[in-house]
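In structure tokens, one chain follows: the form predicted on its own.
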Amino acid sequence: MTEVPDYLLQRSRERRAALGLESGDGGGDSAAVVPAASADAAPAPAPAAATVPAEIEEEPPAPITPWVEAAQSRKKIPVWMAPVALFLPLWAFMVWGTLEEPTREAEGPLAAGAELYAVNCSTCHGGGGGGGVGYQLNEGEVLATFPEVAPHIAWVVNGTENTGPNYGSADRPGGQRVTGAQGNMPSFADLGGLAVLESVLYERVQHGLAPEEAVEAWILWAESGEVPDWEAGVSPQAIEAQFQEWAAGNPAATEALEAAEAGGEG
């Protein structure tokens, strides 16, 4: 604290008296003590302004593209439709099969021949007749080797063991087949005459592409149930003679033979 000099106090009293602010009674001698600010005192720091957190602006969501919006609004396929869609092709195939008119091939000698071929012949000649261990049969190859039915039957009955050095037609492009040149053909005499005939007819129609009319008389022979069983070593001439004898007593077979001969096939 600092004491105020008397001359300053006197000067203050006079000034106040001149202004009529103070009476002259005894309080004038009293010394007024005015606190003085210390020169070394540091100014009081100003109160810190309250920190206001800045507001975070959220980015607006990205616009949905038209194709995404269309996909989201599109009706979804029910779950139960999945197994239905899975079985639709099978169902369509079954229905399609029932719409076809039944033919003799579906249940006759040609159908039986297809089953016999799959079991006994496809291993060597291929399921589609394309060949393998055995010679190719499809694309007309079997007819080029065996233009007539009886030699074809004899080859299946006899096999390689009971055949000469060559077999098949000499008019075939490249000449006759050489026995055993491409695998050995087993004898299928044990299958019975009917099974052999059915297999041969299937090969000629399916793989040889012969029209069914060309073998119509032989089909009738198979359907008659009168086909004999042939032993290994039988000749094509013997088979042909048996067939002609049977056909002579069957008007339908005779007519079919005449039609096939007129068409240039036998």
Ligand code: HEC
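Residue numbers count along the first chain shown, from 1. C-alpha atoms forming the largest set that superposes within 1.5 Å between two forms make up the rigid core. The structure displayed is predicted, hence computed values, not measured ones. First, how it differs from the form predicted together with the named molecule.
- Once both forms are fitted on their core, a CA shift of 2 Å or more is seen for S12 between the two forms.
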The other form holds:
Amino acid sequence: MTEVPDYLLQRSRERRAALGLESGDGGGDSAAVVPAASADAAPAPAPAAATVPAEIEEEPPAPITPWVEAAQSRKKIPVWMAPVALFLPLWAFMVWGTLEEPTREAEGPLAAGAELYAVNCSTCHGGGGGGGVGYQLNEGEVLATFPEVAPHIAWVVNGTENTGPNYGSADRPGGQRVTGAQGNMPSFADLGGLAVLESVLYERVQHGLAPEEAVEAWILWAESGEVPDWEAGVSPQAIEAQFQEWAAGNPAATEALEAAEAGGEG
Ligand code: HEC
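In place of the form predicted on its own, output the structure of the form predicted together with the named molecule.
Below: every chain and molecule of the assembly, starting with the one above.
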């Protein structure tokens, strides 16, 4: 074992003192110094280790990006959402209503009749059937003149020119119609049988206020595609016979006619 020179021991002591370590017993040999130094130095990192995580925790948070800041500072539900949310069920109910199947009124013979009436008849009888050059048809008036369907059809096909001295029901309040008393109505034979039938059915339901069941069999005839075209001069009796013949071969129409009779309407 070699002697450690004094100057080295002295330097070691100074170094230990500088590190704030006890000088200890100051073992004369370096072997004793080294373990002592490492034993004493070992606890030293421990407090340092404890401070390091603390320092990490204290690290300033990452800068908040503008969009995150905007998202955090704005109101979560806008004020205008309140009335919107309030009316949402109503809106849903309205949408639900539009999901219904289109009814026969929307696309059947009566709807077709409404369009035909607007184009061909409203100029003289008024858009709502209130009358004008031609007689008033609405509020049931047209049914007072034509309680039956076939004479109504014959009238529209024939017009004033192809009709006898009188037309319509003899029981009409105010007396039977005198042809030409109101002026001249043109013949609508050129429209074709189906179009005339559809216009007439529309008038009877919309203006005459006939229940739809009362003309159900005639609606079925219009839907059958078997309505003939009538020449001007056709008689109500001829139209009635054609209709009855068709209806006799059509169970749904026969049933509809029986139901209409039971309902008290012709
Ligand atoms: C150019 C005018 C004019 C047009 C268009 C017209 N009408 Fe007339 N309509 C008359 C006149 C006028 C009378 C009365 C005729 C008469 O006195 O001879 C009449 C009478 C009627 C009557 C009998 C009413 C009653 O109580 O006496 C019905 C029903 C009728 N028209 C239906 C129709 C239909 C359906 C159409 C369309 C397809 C139509 N009219 C288009 C002028 C018109």
